[in-house]
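This document starts with one chain, in the form predicted on its own, laid out as structure tokens.
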Amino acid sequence: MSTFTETVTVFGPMNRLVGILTTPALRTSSLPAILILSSGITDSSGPNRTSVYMARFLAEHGYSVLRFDLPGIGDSEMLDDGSIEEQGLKAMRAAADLLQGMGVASRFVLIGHCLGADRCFEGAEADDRVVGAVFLEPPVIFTTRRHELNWLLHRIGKALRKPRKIWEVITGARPLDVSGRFSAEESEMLNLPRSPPPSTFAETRAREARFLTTYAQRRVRLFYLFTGFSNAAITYTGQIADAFPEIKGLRNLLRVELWRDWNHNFARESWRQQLYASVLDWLTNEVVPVKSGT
């Protein structure tokens, strides 16, 4: 006997948005509902169907989950002439309005991968019904001095583990390479986590700080997960809090996990199963116990 049902759902302005609502057989009304956004140019199934199986996994544990295509992606149409960011916010509000109107939930958790994580970051700030957000490989991460030292030592150690390379460096035949796995240009093209370039660093940091300050004030729980494709951008779990020391209480709201052996699209089944279990553990222990206003 199935423990959940799946229903194609159209919603939003002029019913231009399309998603799949996964509903548990036994729903607990006190649980927040989960909104899973499409990732980059990938539709609501997610990379390697990650979003499909995450929705089913969470539904088996009592959560209602709506995974949907953002405007202009997959089966969802563009909503208007607004920017991508504006349309994404309208779509998230429409998804939350739909489930709240159905009596499913009045609190929501957003989940996004890559560019979808960036949309989640904006949506969590814009809607005070959001009590948690999961950012899987978000495209922007801020460096710290500790990270820069960690990465430099890692690259030096890796380079010097090969005797031939040591000799080439000593003789000047080869420069010591302490750069990342991907160049800044490659990281941007692939939407991999990276520090903003100097030309936009101050503006991007101010934006990020504004959002994180709002989350800290509302006590929104945040879960960041990075794979081995993010090694050059983040090297320790406290890096996000350290990058924004001015935001009081931020560290207590964060869970950061670094899975160095994984790749950006969660290619292995064992990785995906660990991902689902980690998200469920975070929901159970850090999001659900927190009631609004307490």
The other form holds:
Amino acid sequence: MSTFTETVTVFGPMNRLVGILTTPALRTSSLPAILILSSGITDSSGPNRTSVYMARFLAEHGYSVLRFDLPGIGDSEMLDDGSIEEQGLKAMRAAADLLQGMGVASRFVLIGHCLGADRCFEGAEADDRVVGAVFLEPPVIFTTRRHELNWLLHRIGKALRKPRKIWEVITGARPLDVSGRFSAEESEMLNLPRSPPPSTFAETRAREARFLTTYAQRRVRLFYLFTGFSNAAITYTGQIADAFPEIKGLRNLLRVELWRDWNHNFARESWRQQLYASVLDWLTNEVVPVKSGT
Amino acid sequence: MSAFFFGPPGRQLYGYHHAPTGHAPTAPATGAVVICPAWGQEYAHSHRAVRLLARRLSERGAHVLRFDYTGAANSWGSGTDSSIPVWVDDTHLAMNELKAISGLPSVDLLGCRVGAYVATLACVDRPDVRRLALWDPVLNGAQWVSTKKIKAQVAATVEFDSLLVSTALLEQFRAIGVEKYGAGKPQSVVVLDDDQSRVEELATALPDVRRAFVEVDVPTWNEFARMPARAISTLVDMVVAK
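Okay, that one was the form predicted on its own. Can I see the form predicted together with the partner chain too?
Every component of the complex follows; first up is the chain already shown.
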């Protein structure tokens, strides 16, 4: 007998949003509900069906999960002429309203991958029912001195493993490149997670700091997970807290995991199993205890 | 907006029905089209294109049902529950569902990539299939499999195209051959492909096939890309043609 039930859910303004609600056979009312956003332009099943299995796995552990297509993605329609950020916020609010109206939960955890993580970042700030957020491979990560040094050492170490290239540098056949910037190959990957360019750095950082400050004030728990796709952008687990030293208490709200061998879309089954286990562990140990005051 | 599960309890298939639009409400529907999607990464990459295809067909007065196979996307099960015979059964369920929704006695089947093969098999012993449309059908399964990554094989499962599936499904994929496209006997068959030679190859198995060769305007199956607008409009014209 299945330990969960899946229901197609059509909701939101003019019923333009589509999601799948996965509910456990035995629901625990004290647990927050989980909202999994669609990833990039992938539908709500997620890359390699990650969101489907994540929803089922969490439901087997008592969580109700609504995974849904953001407006204009998958089977959800655009809501209006607003920006994708504004429409994303409306969709997240509608999803939370739906589950709260059904009596499923009044607290929520957002999970987003890639651009979906970016939407989560905004959603967690805008709705104080959100008590936690999982950012899987968010596209913007802020650099620190330590990261730049780490990356420089990484590049030097990589070069030392290729003596021929060193010889080419010595003889002038190849320019020296240990600048810490992305390699040409990496630069071609337009979606590579990166620190914002100088032209928008201050503005983007201010926005990020505003959100993180709000999370810290509300004690929203944050879980960042990065794969090898983000190697050039983040090199140690303390980088996010170090990048925002002015935000008091932020470090205690963060869990950061770096899985260097994984790729951006969790292409291996063993990686996906670890991902689900990590999210459950974080929920169990860092989100759920908050309500009881621990 | 019409997303729903259908099929027997415990074996729910995700479906999305596009009702006819763009013609007088009292006018009869021009047809009923069940779309058998691609699979794996090709499914993900083509989702938007297939959604637009369904919408365009509905704007020409057709009922359209998109659905997900067992163990794929939003439907029940895992990859190891998947097999081509199960997907053929799924297609039969989808056909019955759309006939019930539309009130029409017959359906058209439109299959994409591996879904073209599934749709072909689903025509067998189903005289209620009026027309079969094949979009870039996989004609050589072994060759198609060789273009995908195969990783860690454990017991009777294998990671294929980044998804955990049974080794049996992998063998079923490998066994796909052009000669098997002659299995179904719908009233008419149309095929759209970006490879002229493949279209001609298919014509040997289906001599009466009505075919179109469309140069690729944008990639559809191998990456997220812009809409293959020319392919979609050609296909719509072919499917709704009398």
